[in-house]
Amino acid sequence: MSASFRKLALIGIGLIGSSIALAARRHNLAETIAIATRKAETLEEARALDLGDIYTLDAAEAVKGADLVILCAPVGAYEQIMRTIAPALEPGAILSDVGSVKKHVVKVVTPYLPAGVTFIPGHPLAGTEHSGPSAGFAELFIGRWCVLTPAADVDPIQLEKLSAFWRAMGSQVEAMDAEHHDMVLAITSHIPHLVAYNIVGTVADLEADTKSEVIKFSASGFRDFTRIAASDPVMWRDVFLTNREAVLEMLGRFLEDLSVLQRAVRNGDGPALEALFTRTRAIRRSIISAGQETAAPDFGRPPQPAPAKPEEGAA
């Protein structure tokens, strides 16, 4: 089945949207790419980067004639977007999204869905701590999973066409129930971000002299927490507001396990600590074996050149 579309409309053009635009163009997956965003400066940045063919502040204008529409905005904006674009959606089109939660998306999008439009929620499990149109790159999805959460009665031909689109950009595709997706992502993505934001926030509350030392002597552990905590604050605000039940469920489990770890440290229980660290180390190795991370030293970061030494006699 062909993975290409006549017109692709991207509503929102941050990291994920711009990466889709670049990948779709590289692999000839759309004859025309229309980009809509609510901020004029963001739209002009996308235009300067030559990400699309049509640029507009009117989302309804962008989706006219599109046979694939992907919502790439924060999930908190979906309902208002649907009110705007629903009358302009083309019969026979596929409507999808890239949001990190799915049950909420189904809830707010479905009431506005016109007859003849196939809605297939999606979530590419790919990203970086950077945001905005300039953050995108065509290789972002290569080797990463894209989870689709179609309704039970979705048209299988449309589902396969959208799956082929993501595979053409390099993704592995899997379908699952929306509620199950939200529970899985709560522990694999949402809780890690919450913990990272909290740890970095704790540093921000330290006295100024201590904080400067923490920043100056950041070891790899804290440094990598700051990478996660640098992610788009609006997007993650909406994730936690729209996936509260699953996040609170997994946060409760996390806090119970943390209490066990706290007792082991307090009691000097070396065997318990070593057993936990051994088990979690095996998880890390499994992630590498699954191709979802690199085993390269320093998390694959390129080595930085040593600072140049001043010449003798230099002032």
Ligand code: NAP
Contents of the next structure:
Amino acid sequence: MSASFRKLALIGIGLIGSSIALAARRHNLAETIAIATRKAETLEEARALDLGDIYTLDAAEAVKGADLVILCAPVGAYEQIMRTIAPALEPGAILSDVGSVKKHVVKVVTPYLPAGVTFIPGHPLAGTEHSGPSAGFAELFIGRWCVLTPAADVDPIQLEKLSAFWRAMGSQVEAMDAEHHDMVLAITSHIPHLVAYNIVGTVADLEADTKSEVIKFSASGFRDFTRIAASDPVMWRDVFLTNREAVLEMLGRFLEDLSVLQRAVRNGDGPALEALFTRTRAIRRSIISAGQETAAPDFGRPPQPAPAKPEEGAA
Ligand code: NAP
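Other form of same protein, the form predicted in complex with the ligand, not the form predicted on its own:
Time for the whole complex; same chain goes first.
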């Protein structure tokens, strides 16, 4: 099935929206790309980067005549966006999104859905800690999963059309239930972010001299948490506001396991610690064999030369 659409409308043009725009254009997946966003300066940035063909601050204008509409804004903005675009959505169009939570998205989008529009929620499991239109790149989705959470009675032709679109951008596509998605993502993505925000927050509260030591010696582990904890604050606020149940369920298990580890450390239980660390190492190896990570040491980053010391008197 062809992955091509007549008009693709992207509502929100940050990291994910701009990456879709670039990949769709590279692979010729839409005749016209319309971009809508909230702020005039973001729209101008998108225009300067030549991400689309039509630029507007009116989301309803962008979706007029579009046969594929993808919401690429933080999930907290969806309801207000739906109120704006619902009357302008074309019968026959596919409406999708890229939000990191799915049950909440189904709940807020469905009541606004006009007859004849097929809603297929989506979530590309791809991203970086950067945000905004200039953060995007066409290769972002290559080799990454895109999870779709269609309703059981979805039109299979529309589902295949959207799946083909994501495959053409390099993704592998899997369909699952929205609730299952939220539980899986709570542990694979949301809890790791919460842990990273917490550990980096702990450092932020340390006294100044200890903090400077942490920054100096950060490559011994802390640095890798800071990358995750540098992710967009608004997007992540919305994730924790809208996937509360699944996050609390997984957080409960995480805290139980942390208590077991705490006891092993207190009791000097070497065999228990070694047994756990051996099991976790195996998980890392299976992620590498699944092609979701490189086996290169130091998370694939080549060693960088030390930055030159600034000249005496330089600013
Ligand atoms: P981002 O870089 O911060 O961009 C968000 C975009 O949404 C900006 O263009 C922002 O525009 C726009 N926006 C905000 N409120 C809006 C509104 N009311 N109407 C229209 N546009 C609005 O965020 P992102 O990383 O691309 O994330 C976008 C979505 O992708 C989120 O739902 C997130 O959960 C999901 N996601 C993110 C990642 C990741 O790693 N970052 C991965 C997978 C999925 P203005 O500047 O005009 O406000």
